[in-house]
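A single chain, nothing else alongside it, follows as structure tokens in the form predicted alone.
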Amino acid sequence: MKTVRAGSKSNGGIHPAYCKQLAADKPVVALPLPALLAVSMAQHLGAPASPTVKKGDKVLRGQLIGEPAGFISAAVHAPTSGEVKAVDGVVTASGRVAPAVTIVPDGEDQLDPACRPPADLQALDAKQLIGMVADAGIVGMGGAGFPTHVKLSPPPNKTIDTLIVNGAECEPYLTADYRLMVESADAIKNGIEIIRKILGARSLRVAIEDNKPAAIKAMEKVMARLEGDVELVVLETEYPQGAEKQQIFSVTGREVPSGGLPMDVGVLVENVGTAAAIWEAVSNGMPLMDRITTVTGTSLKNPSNLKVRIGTPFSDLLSHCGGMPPDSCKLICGGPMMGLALGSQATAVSKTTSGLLLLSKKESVAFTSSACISCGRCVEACPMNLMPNELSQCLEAEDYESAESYDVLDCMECGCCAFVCPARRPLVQHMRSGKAEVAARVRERREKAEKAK
């Protein structure tokens, strides 16, 4: 294993101020069992899970209550042991309605017999092992929620010889990835080693930024037991350096092409906290049920990196830490650059809730946006080579076609744009409801050519 820094740098990118200091220190610490969970069934990207509870039902902390609905979808486990107090809909993170599981937990978190360890872990080949992380209902911990098991069963034509784990935690003011570092090396460790068991991949990079040296070392030293072609590489610190295409660039200097897939250049890319899961669920039976998440905010008493069980109500991380100060504007699910901003602080968490950030009215200014003055600066930033400038007009003029050709549906929403934007256009709103409709309209011609033939 060698340490090295990254032979290539992505396009775009912006630096902006970064806060982690706020909970960067500060340990890893359970959150008591709140009073109700919430447990949504569409806390992954693809079709919710569907209820198998119903109203009144007893459960045990681990059972399945909502058992894949697709291809790509997750199964969901109850976080603890109680009575099911309704089955019916909730409002998540997003702002959309999903169907729910509540439960009143007991106080005895009764685990499921069905949660035990295999027999003989070391004898599990790769299909037993992605049969274990799809029964544990494990997705991508660091963005959407792609579910894991699909993800690591790519077509047999798609050979994957490169496996890249994200540390970078880019986003700023977030710190549950950092803390899971330098606190749980190991256990992200074995869950590479399973990782490549199930792909069989050559060559093993670790990216983290450099403004974490303590986590850097934390896996260094972990990593100096891995064998065969394996790497810790350090990238320079900037966002967004976590997304998934930019960093597979800056690590290999492979370019994943437009429209593409990590696969189609033989690289997969997982987040050490899915990796973390990965072993916990193969390694003693367990699905995944809690995670950490980052509660910060300037104004904040008690910023805090907290582990919490999936369904736990924002009420309570924040009651944990000292309440909503007088001055709070904004409470946003995620970080202030990809995070959606919240409504209610009844909102649960679910398997991709990385932090919780709370503004105070100084740190949240109102604007109005004026017409693009066509400095550029969007064109600079942007990190996937598009011209926001130009879709953000096609889109307000509702010219999908134009869209479509300058490639919108490549916007990954990081909002780099609308970051450096000195018109503050809402360039994010439009690629997000732009993408919406083009993703609609290719949808429409394919499902077309699908009956002429």
Given for the second form:
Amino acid sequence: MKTVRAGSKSNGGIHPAYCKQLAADKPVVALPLPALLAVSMAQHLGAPASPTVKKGDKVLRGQLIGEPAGFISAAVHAPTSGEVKAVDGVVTASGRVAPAVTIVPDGEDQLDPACRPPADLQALDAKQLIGMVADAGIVGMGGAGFPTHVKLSPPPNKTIDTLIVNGAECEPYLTADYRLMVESADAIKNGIEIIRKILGARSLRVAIEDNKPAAIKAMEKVMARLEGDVELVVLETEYPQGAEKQQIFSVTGREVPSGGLPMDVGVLVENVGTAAAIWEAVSNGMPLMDRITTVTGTSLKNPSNLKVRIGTPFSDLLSHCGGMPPDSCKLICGGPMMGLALGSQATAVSKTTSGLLLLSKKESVAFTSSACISCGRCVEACPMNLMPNELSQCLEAEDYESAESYDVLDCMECGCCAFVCPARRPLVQHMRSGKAEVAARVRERREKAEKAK
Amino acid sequence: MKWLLKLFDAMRPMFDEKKGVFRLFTPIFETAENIFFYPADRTKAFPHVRDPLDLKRYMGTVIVAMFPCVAAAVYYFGPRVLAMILMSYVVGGIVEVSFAIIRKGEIHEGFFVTGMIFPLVLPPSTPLWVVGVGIFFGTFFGKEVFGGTGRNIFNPALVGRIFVTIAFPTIMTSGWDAPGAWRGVADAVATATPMALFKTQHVLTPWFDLLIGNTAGSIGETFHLGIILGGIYLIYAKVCDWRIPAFYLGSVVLFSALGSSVPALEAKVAPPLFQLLGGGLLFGAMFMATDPVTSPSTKVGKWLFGVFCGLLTVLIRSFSGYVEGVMFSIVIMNAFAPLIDHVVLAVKYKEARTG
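Show the same protein again, this time as the form predicted in complex with its partner chain rather than the form predicted alone.
Below: every chain and molecule of the assembly, starting with the one above.
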């Protein structure tokens, strides 16, 4: 094992105020059991899980309450024991309504006897391990929530030679991954070894930004014992170093083609939180029922890193951290760059909730937007080498043809362009609507072409 | 500032866009509020944090960068300079505000830069009414008819400058105040600009006088040291891209060095250092060619723009009837900026498709 500095860095990127010092040194504490848990069936990319319990059922901690409904979907489990109060539609952080199982905890926190460690950990083969990951309902915990078992089963014609474990945590304010690396480096390392065994990947890279020396030290210590082509890659601190394609380029120098996937260049990226969850699932038989979430904000009395059960309402997290100060303006699920402003404190923690951020009126940005002055700052900032200024003007004019030819579909909505835009144009929102429209056109064209065959 | 905030809050209902008594003047209210505070509404969608450099600060930085030029202008040409700037702001402001009211839109920050640049590119003795006519024409036909800041094709200050040059040729070329003449410290009241001295008498003004602005010329263009400092500040603050001034100045140096090294052209083409410091080149390259709205936004486009501006400047200065070529070359290239961007993008995306 050796520690190296990243050899390359993709173009663009920005340096927002990181504000991580608010919660960086707060050890993870477990949030007490809430009075009510609303466990959504749509915590991952793909089809929402279908509930397997109904109103009035008694559930145990770790019991399956939603089974995957389709190839890209994930299982959902009860985070504590109690009674199912309702199975109905609940608003998620993204604003859509998805089925959810509401549980009133009985306070016993009784574990489902099915959740137990395997008889012989070493004897398990890749297929069995993937099965365990799928049964545990593990999804990418960095934010996107792609079902992990699907990602770990690449098609046979693709070989993965490099596994990258993402500990960059480039979103400002958030420190959940950082605390996990500092406090539970062993669990991450063990999880990494499971993933390596599943993939048979020759090389392992753990990527951490250089503003997290304590995490680098902790990971160095546990990784020292790992064998083979193993490197800890220290990345320059810059947003978005944690984005998949940018990180792959920084770490390996390989460029994922436009419209392609990391496996097209033989790489697979997993978040450190996902690795730890995999270890928990494989070694203890524990499904994904809780996660570390950073609750932070400069106006917040007591910013913290909390271990919270999936389904805990955000209001519980806030009151644990000292409540909402009177000058609060915005409550954001996630970080300030890609997080979603919430409509209600009743929204619940999901598998992908990496943080809860409170912004005061002074900190949040004024709503003004004027004509593009073509200053080109967005072009300099775009990590995907797009032209956000041209694109947004095409999209405003509903010229989807030009937008498509300017690669609007490559946009990953990181928000760098809107961050630097002096005219405060809603560039990301233009891109999102444009991507949806262009994707629909591409689909239509493909269907037409297929019909013609 | 609390009392001011309260005052704005109290006045807000009167200026409500739909129901307010003074709804006609909503844009003025909003601009007044924006000067002191930010609008009351907050963005709802991500990213929730933004770079502090918004348009207000962007334009403010440009104006701050021009302060050395303004201060030097007052020193060399007298307090009359301030009256010209005031005139420009008042007339330009009336045009801008009228359009904001008609359009029911906001007052654009870009006007604060145009209103400052325009008087700085005029001769010090320009009558105030000419300043008013020029800024009116520049703002009205150079900007507002296209749809305001961000939509204009030509630099509005230059449109105004070219209009007064052509409309009032005798006034604009007759007298150039000698620096310090207003205090009675100059030998003569009027003199010729360094570029004119070269063109007519083939006299090269000493470079030190050029650097500290001790020459005749347009109000803001003579103090080259201040322009260099302001330009460095703009590039350092990342408000203007380094490519346009670098390629513009570089290409002037290259083409004038080539031209002046040919014996047959020696009398027509001034040497590189004199080209750089002799006229409005530095001011134009730093503050006008870099206008983001009217210059290309692609990186390759920016250096192409700079190179062609430089070539045109040397050609016009050396071979045309005009003494100075900066404003014409920038305005000509303004017209080509969208085309340059279009070609650069077409090449870039065609390469990506086929290769």
